[in-house]
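In the form predicted on its own, a lone chain appears below as structure tokens.
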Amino acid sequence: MPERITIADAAKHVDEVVEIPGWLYNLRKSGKIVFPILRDGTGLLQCVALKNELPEEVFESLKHLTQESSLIVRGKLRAEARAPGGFEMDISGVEILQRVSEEDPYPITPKEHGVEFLMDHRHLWLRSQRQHAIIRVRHAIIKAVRDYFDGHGFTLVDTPIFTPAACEGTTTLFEANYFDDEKAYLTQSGQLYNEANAMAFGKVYCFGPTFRAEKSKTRRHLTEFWMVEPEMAFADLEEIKRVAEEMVIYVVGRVLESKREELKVLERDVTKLEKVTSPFPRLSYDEAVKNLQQHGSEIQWGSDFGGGDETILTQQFETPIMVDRFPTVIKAFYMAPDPVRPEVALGVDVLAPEGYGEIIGGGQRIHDPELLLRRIEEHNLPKEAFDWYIDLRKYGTVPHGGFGMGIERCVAWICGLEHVRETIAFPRMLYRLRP
């Protein structure tokens, strides 16, 4: 029997007879020649079937094969620069595993489909070249993130999905019934638990799904998204900014190194990504507000940035920018105040260029137990839910901090996508829970 290979490995088997399982991506016919294009999840391969070199029933079965039917093709591989992927197979045999019915054909065709139709058929839309390219870039981003932290002394420590209290504010919590009528909530962030991990291991990161019950329909929001969150003991704001910048540059570099073909499918202008180098421009919140007002924004000091404000700022630069020291009143309860100006927090947001906005938020955490208690009370949070968190400040407290980077927003920026709904296989949005 011929060796079974993937399309991605075709270059290693030129002039060999092999077999490849996959699905029919497209079919062209020209008289006594049929050109089935096979996909197998690793790439596309054009095949050539000649009527006078195949049993009649085999040729006819190929000639009338329907889109997304599953099959195994056998034949000799050869280099062909004009073909998708640069190789072709001369078919000598085929096994059809399942033929899609002509009465119930594959619903996604080359014609234009509306967004709602495509989202309703997301389980099938994932098979298209564009969606395939996006998910492969996402994979490369996640691998690069993990490689960066694994290679810089961080330990991966998983944090809970069920939590007893809020981390990012009580208005965006998904509530769940736990045992014995106890309430639990889907995590908004692994950060609080990661602070405990950092006090044990020094430098840690967690990577998992997070949930925000935010009734937002913007192109930047999902209700379930993935976030990487490093946390570092003995770290100040400048160290946090250094690590964030270094990680972003590393991730972009890795994607440019390994996913050029996918970016080409997405028609991404890679020259813009190639400009993502150090140092990132740094602005204080004060400077950013003045800049925005000069460019027509109605923002006033003390307000958080809206999506339009982030777009105005980022369109002035070719790299991500860092904005630090936002007003304390608009930041989370755990954010440390600047000792020189307590009205601003030792936090930073990293905003991606081209109008993609915030991809990273972080900063120093309060390490003073008395100040932390006051903040918990000011935010009307249940003290008993944070007893363990306060303990971290009683037993060996140190300055510490970290950040969170939303994977989907990062994917949207690097791929140049209009909406985050394409950045994850099955997006969850305000009005989208299926499939």
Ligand code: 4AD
Given for the second form:
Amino acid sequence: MPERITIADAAKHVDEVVEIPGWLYNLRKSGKIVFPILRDGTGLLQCVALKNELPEEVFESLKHLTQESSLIVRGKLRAEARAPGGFEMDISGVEILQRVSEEDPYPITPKEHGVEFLMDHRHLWLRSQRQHAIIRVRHAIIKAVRDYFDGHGFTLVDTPIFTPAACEGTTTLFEANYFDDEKAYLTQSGQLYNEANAMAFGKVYCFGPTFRAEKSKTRRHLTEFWMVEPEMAFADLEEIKRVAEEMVIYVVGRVLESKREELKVLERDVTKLEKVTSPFPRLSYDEAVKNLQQHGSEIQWGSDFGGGDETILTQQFETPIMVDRFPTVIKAFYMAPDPVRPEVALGVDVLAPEGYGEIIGGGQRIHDPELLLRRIEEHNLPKEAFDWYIDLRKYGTVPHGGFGMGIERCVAWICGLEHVRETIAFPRMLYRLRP
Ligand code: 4AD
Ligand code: MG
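Having seen the form predicted on its own, could you now give me the structure of the form predicted in complex with this ligand?
Shown next: the complete complex, the earlier chain at its head.
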């Protein structure tokens, strides 16, 4: 029996007879030759089947095989510079596992399909080359993020998904029924628990799904997204910015190192990514507002950036930028006010270039117990739910902070995608819960 391999390993088996299981991606025919292209999840392999060298029924079954039928091909691998991937197989045998019926053919064909159709068929759309490339870049980004924190003294401490209170404001909470009529909310961020973990471990990160009942139908919003959140005891805003910059540069570098092929499939202009180097320009919110007004935005001091504002701002720079010291009133209850200017908070957003906008939000947390209590009241938050959080300020409080990076926004930017819906296998959005 020939050895079973994957297409990704073809280079190690040149001039050997092997077998590869997969799906029929495409089929070209010309008289006495058919060229099935096999897909196995690791790559594409062009195969060559000659009528004269195969039993009649084997050749005929291949010749009429339908897209996405599952099969095992056997044959000798050859180096072939002109073939996609650089190898070709001369088929000597085929086993068809399932032939997709002509009556009910695979719905996604090489012709153009509308976005809604593709989203309805997301479970199949994932087999396309472009989707494949995006998900592989996503994997590389997540791996790089983890490697960065693992390599810089952070302990992974994951945080709960069912929570009794809001973290990022009460307007975007998903409610769930817990037991005995108790309400629980799907977490918007692991940050508050991360703060407890940081007081226990010093430097921590959590990495998991987070939920926002966002009624906004934009190219940047999902209702379920993955966020990595580092949190550091004894860190001030400058240190938080330093870590955010270093991590982003590391992640982009790792993707450039390992995912060139995928970026090529996505037609990503990698020269743009190669410019992501230190230092990222640093602007205060005040400066950003002035800049925006000069570029025609209607923004007034005191309001948050709109998506359009982020686009205007980031199109002026080649690297991500860091905007800090937003008005305290528009930020979450836990944000530390600037001691010399309390109307602004020690928070920072990192905005990606090319119009992608906010990928990271974070900053220094209030560590003074009295001020924290006041803020919880001002924000009408239920004090009982925060007793444990207030404890962190009673027992050895220290300046601390961290940030959260939304993985899907980061993938959209690095892959150069128009919309976050393609950055996750099964996106959850305002009007999309299926498949
Ligand atoms: O700015 P946000 O709301 O910050 C926090 O949640 C902090 N508690 C994080 C922290 O300091 N530990 O969200 C952080 C990031 C955003 O910059 C964005 O990348 C992403 O999470 N994000 C979303 N991504 C997709 N869809 C949404 N609806 C998102 N909301 C936030
Ligand atoms: Mg934010």
